[in-house]
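Below, in structure tokens: the form predicted on its own, a single chain.
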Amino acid sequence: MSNGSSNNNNTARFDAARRVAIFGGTHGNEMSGVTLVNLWMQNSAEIQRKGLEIKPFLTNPKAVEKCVRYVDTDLNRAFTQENLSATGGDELPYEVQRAQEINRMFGPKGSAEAYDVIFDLHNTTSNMGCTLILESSKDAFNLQMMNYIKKAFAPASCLVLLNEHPLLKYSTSRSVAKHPVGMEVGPQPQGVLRSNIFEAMRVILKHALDFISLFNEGMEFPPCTVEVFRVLERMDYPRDANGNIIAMVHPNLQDCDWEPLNPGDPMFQTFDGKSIHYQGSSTVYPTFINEAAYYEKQQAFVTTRRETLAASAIGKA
């Protein structure tokens, strides 16, 4: 699929999206994606669409087997050019070897041969609800897809997190595709399957595949706007000189993903009950609040800013 070229009526033209992958188990203890991909590998009737090659794929089988996030290193941060071109074979960390294998199968990253779309299915322990992750504000195809999903999923909420930040760019497994789409659905504990979370993920993916199918059949999508939450910064827990955490997420903030955090609002609470307040200069919208997997990454939550993005009309080339 091309990156889109505009014609005279400002419609961005894309090649048909023929090859789509659905990744589950990029983190081996996030059970909705693991379970859905395992189901679809046994019987893919539910995800088949005419003229589409759809491949459900278990991304990190060793981590899935052990029901851990990863074995040696986080696979969802492993797709750097350095890792993808590293030599060393079996001496390399398992997830780096796996990243090279995935890049060969679904990439190469950044090439014309790469898969058109990769959906990467994740769960979060945070109270984020249903969230789509967009990696580029310039990707009209993904913006239109997310607009379609949000409308089809209504009245239930499906938010869009824009992870477009020069210093916080993740080298994700889905970044191999021309159009990478992340999905976070929570709250769900690690290693646990919750029916409501599982079903929400399944429905979102159905709408996403419907959109691609309609696009391939020649449907034109008019210009639209999409509300997104743009990642600003990672906030760590307060720590002592030895790096030990000395305060928790404040009860007023806990489970309040996507809700406004204003300057002066309580953010953390020390173990003796004192509040630590947000010192920023403007209102932000925190998410990934108290995510279990991010303690090792020294992250209590990320702050975001609400924005509205305009997407051009799109149609098939």
Given for the second form:
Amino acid sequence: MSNGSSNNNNTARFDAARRVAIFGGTHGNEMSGVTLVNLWMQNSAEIQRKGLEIKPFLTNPKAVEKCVRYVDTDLNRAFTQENLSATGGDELPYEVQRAQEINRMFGPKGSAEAYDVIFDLHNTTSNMGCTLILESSKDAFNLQMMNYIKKAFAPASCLVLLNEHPLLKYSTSRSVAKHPVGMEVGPQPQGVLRSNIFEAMRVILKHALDFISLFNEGMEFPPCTVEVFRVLERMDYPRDANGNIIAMVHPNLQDCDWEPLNPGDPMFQTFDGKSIHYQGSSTVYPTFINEAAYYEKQQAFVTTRRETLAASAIGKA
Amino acid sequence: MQVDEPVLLPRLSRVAVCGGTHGNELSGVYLVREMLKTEKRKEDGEPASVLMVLSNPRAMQQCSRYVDTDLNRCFTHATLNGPVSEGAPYEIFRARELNALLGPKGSRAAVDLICDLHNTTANMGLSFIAYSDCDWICLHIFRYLQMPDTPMRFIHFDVSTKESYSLDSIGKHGFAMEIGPQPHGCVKSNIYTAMKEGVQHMQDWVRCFNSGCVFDGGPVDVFTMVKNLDYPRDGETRSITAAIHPRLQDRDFCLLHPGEPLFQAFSGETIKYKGNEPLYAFFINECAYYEKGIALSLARKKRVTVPSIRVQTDEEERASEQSFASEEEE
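Can you give me the structure for the form predicted in complex with its partner chain, which would complement the form predicted on its own we have just seen?
What follows is the entire complex, opening with the chain shown before.
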């Protein structure tokens, strides 16, 4: 297991990251990742780095073919221990079978044989810009990578979302790797390929691969701090007694991902024009505002709070 | 003294507003649901009977455009009246149900006006889409609707009555109200509000018209569809090899000149528009059109002069029928 192990200088040591995967099509209608992975499966010149095995991979080919998010169940929620050890073969939902296959190829999750890094490419209908998704505040390797990417991408913005919430955290396809990295770029409608979104994702990935390459060649990265947005809670749409949505994201909140939402600010607007206000006790930073795929997951947006995480220096073991 | 007399047109007794013709175009779905909840007859003037219809409930339930086939292509005379097997697509049966409810298409029993609500991922603002560039009812409603914050255009698909295929073609008059940009499966409050206002203004106009108001004529710019352009595709796999160029993305109704950027290949190369004449681009990067082989549509713009109009009174209708009858006798 390549946990960081400290030496006298408090530099966390990790083995070189030799095996890296790039996942696209985890949701079959999120087109940037689908397109990039298809491109690189045909011609991988752009993503090649010395001493590094980089595998582009379409995780949900049936969903990609039908241009839907999933066929039976959301693949990006399917990597639970229960699913990964389920028996039933062909009887299992398609995505559970896929999860088991992916776990065999790129895991097993939690073991020493698992891939070092997996980048999982996603799009969102929310106005999130370029967002990196972190699953652990203690992964110094990932924190240093995100610090590197943010600096390389500047002045363009690349923010970090941390989802370490014990209840809201979910079992992603990338979670089979030692260092899982989510990449979410929006806004882009499902099923649509926008050139600017596609190119932004491509550039961020390039920076990520550059980081790994530099790390493997022996570069040491000094301690750093990384600003993150930590997921707090999920906010659902107001619904009636039958569970039907009765209001939309308020025009003042629509497209305002990452901007402060203060107690009393408008949050939803009913279909007949009334405003519903945020009742929380302190300012939060909403994101995933009006993501189309989350209507069925009872989520209009998530609230976050800003935090600065410290990452120790890292270097190759 | 008036220089030209208004054109007299029959009253619009029955009007239908349809949402969810594509099950994932949510502004229309939520608006019609809301209108069904708060349905009330208007008191002033002669009440127009407004039918609210959710066109494709099964597609709405699964939040997809369609179940088996695009409902909004199922309304040709041939599809509505031809033979149909039991295994036929769901939408074919649904189209026939809608034709029985709102039509039959081409008959005297058909509703007077259909407004079919749609959303698009393209940055088209509020667009009327109609088969005719001289349906004065539709053009006057368009003129009346002009909303300060919402860009509006009138699009004309030059398709004969025989070939017309969409839901709005069932009514004696009809048009699609297409509003974007909105991702499918999502409702954006500004888009919903624009649609709600549009439908409200349309109902106000119909009430005014039926009660005898004269609507003054004037010019309307009409965009007539000329052709569609597909994405560049790989010869073998047919996958697309380029995206709409960033300089064209979101610039619906701009005038595209020969030589200007159209697509950006994944290799980075710019692919340019090679047509002979400058044309207006619209439906730029509509999600549902990838499978139809359409990256964008192109139109010519012209100015149509719409005459002033007024509803034909019962007396005038009787008088014109009598004079028609006596002409026949001669």
